[in-house]
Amino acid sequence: MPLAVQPFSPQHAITVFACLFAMILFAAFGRRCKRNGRELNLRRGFAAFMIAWQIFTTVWWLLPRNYDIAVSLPLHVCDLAAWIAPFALLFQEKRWLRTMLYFWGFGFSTEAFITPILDHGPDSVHFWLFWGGHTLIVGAALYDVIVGGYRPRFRDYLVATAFSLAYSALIIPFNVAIGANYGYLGQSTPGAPTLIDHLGQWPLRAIWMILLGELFMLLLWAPWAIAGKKKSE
């Protein structure tokens, strides 16, 4: 059995620090490339890498030895965000893509760094897919803010809310039908300690998760609104 990274352990801290360092370093490199006119090529290369990563991840989970309908389908919010991310960077004019990358990337995918739901260590493909995938999502969101200049508006928050509620409305009955826990909105709880454990029994737990998701996204919009108001005074 591979040695898993236990939440809040030294190994966990080192792993998170390494991922965060990689994100910040890449964003800083992107700013440098923007100054010398090479940022577009960097962004395209980053997007291509993310697409290749997601294709590999999806195929790996669908292989017969790994496949389980309850966990292998790319239906978690982070799975969807991982596909949104490269296209948000490629098509900067599509603001809704950048909006979903921002709110789902920072709002939901960051939770994986705080309480990782993973029982495999560095000698397992699971480990690298988990940490690599979440680093790419949050890294892309950070890149779009620092290099791309994305700033959320209240209308963007409403767009993210609409998509999130639509996702919840579709995934909850799907979870019930097959006994899965996609989006962690199913009847079971994750196999590792998380905030979800303190939200009560299902279906009330699912309602609390949706409300907390809305709160997180609102908090992601609020600082920019406050900064914009102070700037206009």
The other form holds:
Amino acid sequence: MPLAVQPFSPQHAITVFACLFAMILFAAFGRRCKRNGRELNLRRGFAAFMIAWQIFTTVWWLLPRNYDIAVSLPLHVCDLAAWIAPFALLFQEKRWLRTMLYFWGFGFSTEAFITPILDHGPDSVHFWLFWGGHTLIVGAALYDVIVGGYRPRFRDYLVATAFSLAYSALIIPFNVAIGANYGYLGQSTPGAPTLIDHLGQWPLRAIWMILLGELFMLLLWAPWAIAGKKKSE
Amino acid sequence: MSGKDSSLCCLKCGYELNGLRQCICPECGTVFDADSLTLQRDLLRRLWKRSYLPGVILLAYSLAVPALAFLDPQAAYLLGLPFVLLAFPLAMAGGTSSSLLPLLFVGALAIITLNALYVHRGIRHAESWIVISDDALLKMRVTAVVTSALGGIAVMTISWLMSSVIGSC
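Please could you give me the other form, the form predicted in complex with its partner chain, since above is the form predicted alone?
Let us now look at the entire complex, which starts with that chain.
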């Protein structure tokens, strides 16, 4: 596949910068709309677009020519985060949704930008679904922090941990049963080079991954806790 | 006030009221009535219980059931039903004992997290009534994590042992 984006290549960097630019631009536009009092319409439109995107992605993967039980089911953390994101934006009073968007979006979905697991180029639907989907998730998380004013608390970290552990508890046996690698907690490794390759053999690798996930989420909470403490002093 | 009240603080200025003989804050001069101090002591005591009790109960239970199995297998079987409920899906999902390892780890971590959430909720509730020193809060949180970790590891280990028995049946 000549157009495939190789990890850490100039094409990879250009794609990541384009996605990042789109996210920041949209968040800046959201702030402007907030000042004009039109932010709610923008947020609803964004959420509706994400739901439509996610329905298209799910159906596309389930089409007979694309279907493979080991990869097509929407059971990756990013698939779940992509469904959580629009509802987190729509129902801002449901704090747990925003919490999951923040921790899974920034903690896990950002990994896709650093080490993309994709062997297709811009001439393929895979490419657009992969980069578009992850940009929407992280973009929604960024939007919620910059425009929605979401700030994680310690309790939120614990809630995110509880959900992540529940996900692991369900997905590990499922992976073992069907030989899949959803959540990258299965016995195989992704086809592209990732951090997972350096975590040793399964099952210890799964434990390291869970611990690393915890560390990422802790690091996502810590700056706000420190800033809050300094502010109160 | 006795040494036990070291985590008790003045409601107005947060000064630690350890070892005071009179109900007056030496820092800001606030006078406390005996009832409010009793309420504060009671809340703190409950909070401490909340931090260690779930973990200690889990640990005691995990040790008591296998010990009971030697004395009265029938009673141990009935008391150990929660272990069976945990062990059965583990045995079904696992296949080999090494593939159970991540699940056991997740289970133990889940117990720690749920207990931390429970203690955190208690602290938030208590803080709307009393001022608790940062030192005491840290101690409570560490106690909660350590005791629930011990309890969680014990529960998952016993379940793992039982799942290998179920798996071999």
